[in-house]
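Just the one chain here, laid out as structure tokens, in the form predicted on its own.
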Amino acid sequence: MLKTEYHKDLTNMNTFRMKVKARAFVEYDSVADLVEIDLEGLPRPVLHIGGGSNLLFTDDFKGTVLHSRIQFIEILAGNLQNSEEDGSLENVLDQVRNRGEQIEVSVGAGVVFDDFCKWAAEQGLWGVENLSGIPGEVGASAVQNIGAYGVEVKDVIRTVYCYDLQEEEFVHFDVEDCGYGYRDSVFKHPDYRGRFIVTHVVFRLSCDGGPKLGYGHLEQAVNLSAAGGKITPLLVRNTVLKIRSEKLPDVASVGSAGSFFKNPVVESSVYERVVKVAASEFPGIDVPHYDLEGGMVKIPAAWLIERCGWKGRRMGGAAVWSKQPLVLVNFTGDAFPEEIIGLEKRIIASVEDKFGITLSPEVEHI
């Protein structure tokens, strides 16, 4: 079914709780909808949007927004050894742990991404439990390369299937071809933006695997939530909620976009100076970091935020978290975009000067 208004309200379709407004606004249950969709009567531009859980809307949307409620997960038919045997989702799982193999579990764009990391997690499935509590929707995620705790999106999926506005075709890229980065994609870059209207995702996960614990205190935190007993998908993903739960505001009660900034990656000669002027200035504190391939190292954005003295600290409607300086907050729950603006831009000066870093934001600007 579709569904189109106009002047639509988009303060619940933004995390940031943005008290926007688009031109016009279309929501499809299925791909036969999607296809149906009169782009050329409908204002321009186009903008497709999942949870809104990584824009900040600057303004009024002049043209039209999409919004998929293509809602399914489904294990592919070629995890059964042959069509005749029973298809149950508890058959195949016994199949595919019997043989060693992973699964393919197909899920609709419009699927909440977190309801899908407890679906795999409540049936043991290893892969996705990592990311539990990144708000979004699947198909976003695939085009966003989210990313939590040593594991990235990228790592699981198989096949991102889209629908091209341009040939007004179906096709798919298999994870090779999607052009993945750190939270980036070939569908963010200017040939594929906007052209790429994802409609469903397929990921193999494993009843095997085990889990990937290797991501700051990740490890002893689990260990501890199992006591001696049997680490499993579920554990992992209970222990990063709370984990998260602690450190990271509740986007139901405080709008924010999550991490607003990306956590930046420098040769190493950068990373020396950043040692140098914590020496300096903070005697007796180590500057975390991740070495890289390349020489290349990557210094945790919140640890310079922190530095500069911004945990914490408000401007006008916005502010800084104080459990964790990478998240910027609509403080008070009518905050302008431009006050986020402004305390973007703040940030990024301040870092800038003592670390001789540019950060760079995740959240995309509209």
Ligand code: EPU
Given for the second form:
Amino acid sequence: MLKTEYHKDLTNMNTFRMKVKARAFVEYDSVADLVEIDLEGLPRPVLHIGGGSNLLFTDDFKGTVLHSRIQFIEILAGNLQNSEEDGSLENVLDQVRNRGEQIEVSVGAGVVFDDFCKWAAEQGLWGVENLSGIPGEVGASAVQNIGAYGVEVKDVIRTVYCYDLQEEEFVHFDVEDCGYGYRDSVFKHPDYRGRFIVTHVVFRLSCDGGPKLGYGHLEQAVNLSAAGGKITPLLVRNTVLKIRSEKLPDVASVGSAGSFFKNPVVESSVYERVVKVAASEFPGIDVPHYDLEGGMVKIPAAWLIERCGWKGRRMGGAAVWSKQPLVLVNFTGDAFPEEIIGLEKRIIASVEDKFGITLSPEVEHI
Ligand code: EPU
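So the form predicted on its own is up there; where is the form predicted together with this ligand?
Now the full complex is given, and it begins with the chain already shown.
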């Protein structure tokens, strides 16, 4: 079904809960409907949103917002089909388990990403359990290369299927061709931005992959949850959800878009400068960092922001989340975009001033 609305209130379609409107809004629930959309007759520009969880609307949107409701989760039995008569989910999973194989799962772009994580964990499938609780939908996850607790979605994506608005044809990108980087992909680059609409994504999950617990204190937290029992995808998922709930605001009750800034990746000389500043201003406190390839260093933006005194601070309707300063929130629920942007600018200026590092927003400003 194709549904077109005009002057659509987007408050409930962006997790920052900015009270903005779109001149036109079109929702579709199949690829057949997607190709039927007559973009020529609709206001421009066109913006495709997922869960609206990584966006900051800075004003009413003058064009057309598209939203997918293509919602399916389907196991691609492929190599299993010939061998068995019973194609039920349980039977297919049993075969995969017996063979210790990976399994390919096709998921519609409009599926809530965490519903997919829940489904996978409940089937005992490894791959996306560390990504549990990230707001947003599957299509956007493949554009943004979402990540958490040492896993990025690119690690489990096999193919991204899209509709090319320019050539008006269906195309697909194998994971190697998606140009994935830290919260980055070809779909975000100027030539491709807005051109490809993700219709569905094929993921590779596994029955016997085992957990990835290398990030921070995840291993300790998972062992504690297991308390001598078996570590399953569901247990890792529940542990991740618990850690997230202790640090991050629940977008259902506090407007935010998750991490507002990217963690800066800097030359080692810049890192050394930060170490010097820290030694003189915060003696005894180490600068957390991760060494990357090519001598580059990643420094948590949360640490830089906290050291500039922003943790928990409020400016008008906007605030810095008290448990994770990388997250800016719509504190009153009525914040204007200008208030969020004002806070963003002040934070960028003070981190620049103290550490000589310019933070870049992760959240897309529309
Ligand atoms: N830190 C502080 N003060 C704080 C919180 C954190 O100094 O109040 C420092 C600590 O040194 C900590 C480090 O920041 O060790 C890292 O913190 P955390 O593990 O919370 O991760 P992050 O780098 O701040 C990233 C992602 C999150 C993801 C977490 C967990 C980005 C921009 N953000 O945050 O993703 O959940 O790792 O893997 O990469 C999101 O993208 O919306 C998001 C929430």
